[in-house]
Amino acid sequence: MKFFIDTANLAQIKEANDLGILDGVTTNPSLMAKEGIKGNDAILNHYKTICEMVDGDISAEVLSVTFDEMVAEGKILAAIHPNIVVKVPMIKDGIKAIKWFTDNGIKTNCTLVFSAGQAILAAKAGATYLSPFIGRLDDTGYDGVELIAQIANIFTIQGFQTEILAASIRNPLHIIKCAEAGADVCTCPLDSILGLLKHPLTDIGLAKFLEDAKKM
């Protein structure tokens, strides 16, 4: 399973990349705004900076909702760097745009996926990735990880090549459960990735080793 970091914060991207396990980055307008990045030129330059930092796919989200506008915006985003993946919302015009991008050699990430039916449509349109938002599903009383497993099973049966990118990850356990359920990628905040490092027995064991080393 590939690890993407879900942020627009360059320091966090660098820290995750320095671990040696980072495969890509996802971000969105909300995360850009959180870092104080405003204006089209500033956003495009920020995407370019991220692409220069990380050797992997970088999802850049369109801000429009009509087919013609998404295609126009996606062309601009794709021209930033070969690693750009155009992030398109799961709406009717979004599916049409994904098909257009696929036919024209532009990678896509279908975002805001909340059902297996939506996942099938995205895969049929040729999406490179699709992003089920498991944390937001959990918030409504549904099991987000169960959706990952359902989509993975359907894709295996049908032979779809679209990669399942588990999004809206809230904690380290989400990452583990998504790996078990068959996600191809997980994208999450840095804290969730670093949380995988932690175990009390590791801390106790290391403290004992260091204590014993002082006696040598």
Ligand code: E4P
The other form holds:
Amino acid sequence: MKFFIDTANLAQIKEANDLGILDGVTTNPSLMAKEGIKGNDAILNHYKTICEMVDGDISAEVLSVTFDEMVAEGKILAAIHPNIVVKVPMIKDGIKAIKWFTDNGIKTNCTLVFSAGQAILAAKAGATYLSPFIGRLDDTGYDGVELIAQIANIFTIQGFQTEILAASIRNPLHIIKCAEAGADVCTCPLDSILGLLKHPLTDIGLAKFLEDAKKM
Ligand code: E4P
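Would you mind generating the form predicted together with erythose-4-phosphate (E4P) now that we have the form predicted on its own?
In what comes next, the whole complex appears, and the chain from above leads the way.
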């Protein structure tokens, strides 16, 4: 399973990248706004900086909702760097735009996926990735990880090539459960990635080894 970091924060991207386990980055308008990135030039420059930091797929989301505008915007985003993946919302024009990008050799990430039916449509359009939002589903009383398992099963049966990118991850357990359910990628906040490191027995064991090492 690939690991992406889900942030536009450069310090956090650097910290995850320095671990040596990072395969890519996802952003969205909310994450960009949180970092105070404003205006077209600043947005494009920020994506360029991320592409120069991380050798992997970098999702950059379109801000329009009509086919023509999404295609125009996606072309500009894709021209920033070969690793840019154009992130497109799961709407009717979004599916048309994903098909257009696929036919024109531009990678896509279909975002805001909340059902297996939506996943099938994105795969049919040839999306490179599709992003089911695990945490937001959990928030509504539905099991987000179940959706990952359902989509993974359908894609195996049908031979769809689209990669399942588990998004809206809230904790380390989500990452483990998504790995078990067949996600190809997990995009995670830094805290959730670092949370995988934690076990009290590791800390106790290391303290004891270091103490005993003094007697060696
Ligand atoms: C990433 O591609 C998604 O936009 C992101 O994971 C959404 O996460 P949230 O539900 O925590 O906002």
